[in-house]
Amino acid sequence: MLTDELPRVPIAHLPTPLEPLPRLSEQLKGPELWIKRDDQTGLATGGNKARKLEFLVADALAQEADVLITGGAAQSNHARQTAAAAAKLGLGCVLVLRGEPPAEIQGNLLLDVLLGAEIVWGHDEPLNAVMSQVAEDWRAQGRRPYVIPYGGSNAVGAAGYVAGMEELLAQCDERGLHFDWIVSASSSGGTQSGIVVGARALGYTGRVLGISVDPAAEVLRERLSGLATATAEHLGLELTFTPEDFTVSDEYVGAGYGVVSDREREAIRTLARTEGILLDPVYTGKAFGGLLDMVRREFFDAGERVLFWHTGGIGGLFGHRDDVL
């Protein structure tokens, strides 16, 4: 295992389903659909922050760390997931979220308030300079803060989507599959990343297509290239990496972050109604939104198999109630 020497604490439910979608396969009369389940790694509804924290988390451990800091939005599903592994291992938690309260506590903070998250509002001040000044604070009552970036997308963290190619395509081994392409969800970079220095390393011969949920592909391939370089170094792994070595996509951005679209409320109700499969409105649902597009598109051939790795996010679906519906 490529992971091997690395600290880790196993808080996630894993190896996550790997499941075919034949309804939605043949609606769409296309490539042969499957997903990987992410949305299914525990910590407080799951997501795929988990498979990162076991690594952070670890690291935090063996800094002696009491508290965890980290930042989002109001509804970061990696915030929410932080503060559950927070408290399923004893540690303080504070989440720094990007602007002012809201008027009603649901979905994602709602679940940060029951897991005992101190809450901090960054309004309109840099999320990192909030977390640098949090910590600060901590440190000076005597604690000792372990700050965790935006999304967990450092090297330590990308190295959860190491392990996680390493599981798949061991399950791919088992069941005789091999899938064309592997497409996601990409925004901070950590899950994307880590597939792909998982794939090269592992000799994965598909391609990796991330979905841009924010940046622009441009801003997202120089953020990949750097952070993929940054967790082959941490791995021990001879390899570096370009921006021409990612395929992403923005066309699906649309008004951005987190503004929820019809393409996103088609792409929830889709795979509802026909896979009994939940999406978020700002993560997968954009995604997904996106994939069915490139399958009516017939960007992808007929006869190949795709795999949409789902990252989970299901909390986040609450505090969008009046968007999805």
Ligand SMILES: Cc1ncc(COP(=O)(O)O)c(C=O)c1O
Given for the second form:
Amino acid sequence: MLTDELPRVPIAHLPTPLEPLPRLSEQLKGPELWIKRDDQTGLATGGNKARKLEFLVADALAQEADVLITGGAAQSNHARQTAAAAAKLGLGCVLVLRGEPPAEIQGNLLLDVLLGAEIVWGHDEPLNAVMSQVAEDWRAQGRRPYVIPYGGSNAVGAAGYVAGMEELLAQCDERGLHFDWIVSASSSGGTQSGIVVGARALGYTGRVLGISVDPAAEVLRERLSGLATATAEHLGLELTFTPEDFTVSDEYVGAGYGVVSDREREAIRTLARTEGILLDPVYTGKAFGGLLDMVRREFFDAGERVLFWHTGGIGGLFGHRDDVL
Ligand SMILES: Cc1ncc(COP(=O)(O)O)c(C=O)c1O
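Let's compare: the form predicted on its own is above, so bring in the form predicted together with this ligand.
Zooming out: every chain and molecule, the one shown earlier first.
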């Protein structure tokens, strides 16, 4: 395996299921739709961060860290899965969350608290600066903090999705399947860049499309190419990437990060009611809403096979109750 040499802690439930979406495909009369269930990776309700955390936590343990520090939005899935990983391994966890404490503790934030994480509110300070300060404070108390960047998206974390791509292609081999497209939500970039590094290294011939939930396509492509090149180097692969190597759509960002519109609501209801699968409003609802629109606009040929890589986020569904109803 491409990631064999890297330290890894097996904390995710892998391999995740690869399933067809027959009722939805029939309803849409477009390409054959499939789903990769990374909403089932474990770590307190699943999601893409579990794959990254297998490598990030191993790196933290190799450095003898005793507390994990990370940051994100108040309803961050990455924060919640980091809190679960820390609890499972007996490490401390501090989550620096953007903004002010909300009136009601719900969704991922509720899970963070139950998992025993310490919450530090970032107010309007830059998250990275607050995380560095928190790490400094813990160090001053004789502790050994390990800071995980926003979204777990550095070369160490993105290796999780190189391994994810190996897992997917092994499942495809076993079942005689080929996907013309792999579509997922994209934001801090670790997921898409890991998939693309794996795709290039393993000779996958289909296309990988990231649907941005926030950054402009140009900004995201730049981020993805830097991250993919760093990830390849981390794995000892002689591969370099440019922004042109990445297919990204920012057409579905809508009113911005975490703003839930009719598109996300319709996507969540459609997948729930045709296939019994839940999406979240911030990431997968946005990306799947984009995918549904592309299918309806006949972007894909009817003979193509399209995989939606579900990246989880179910905790966020409960944190946005009023938006999704
Ligand atoms: C549920 C979910 N899907 C997708 C993403 C985007 O993944 P990445 O940040 O690796 O681009 C995130 C990131 O926070 C997420 O929580």
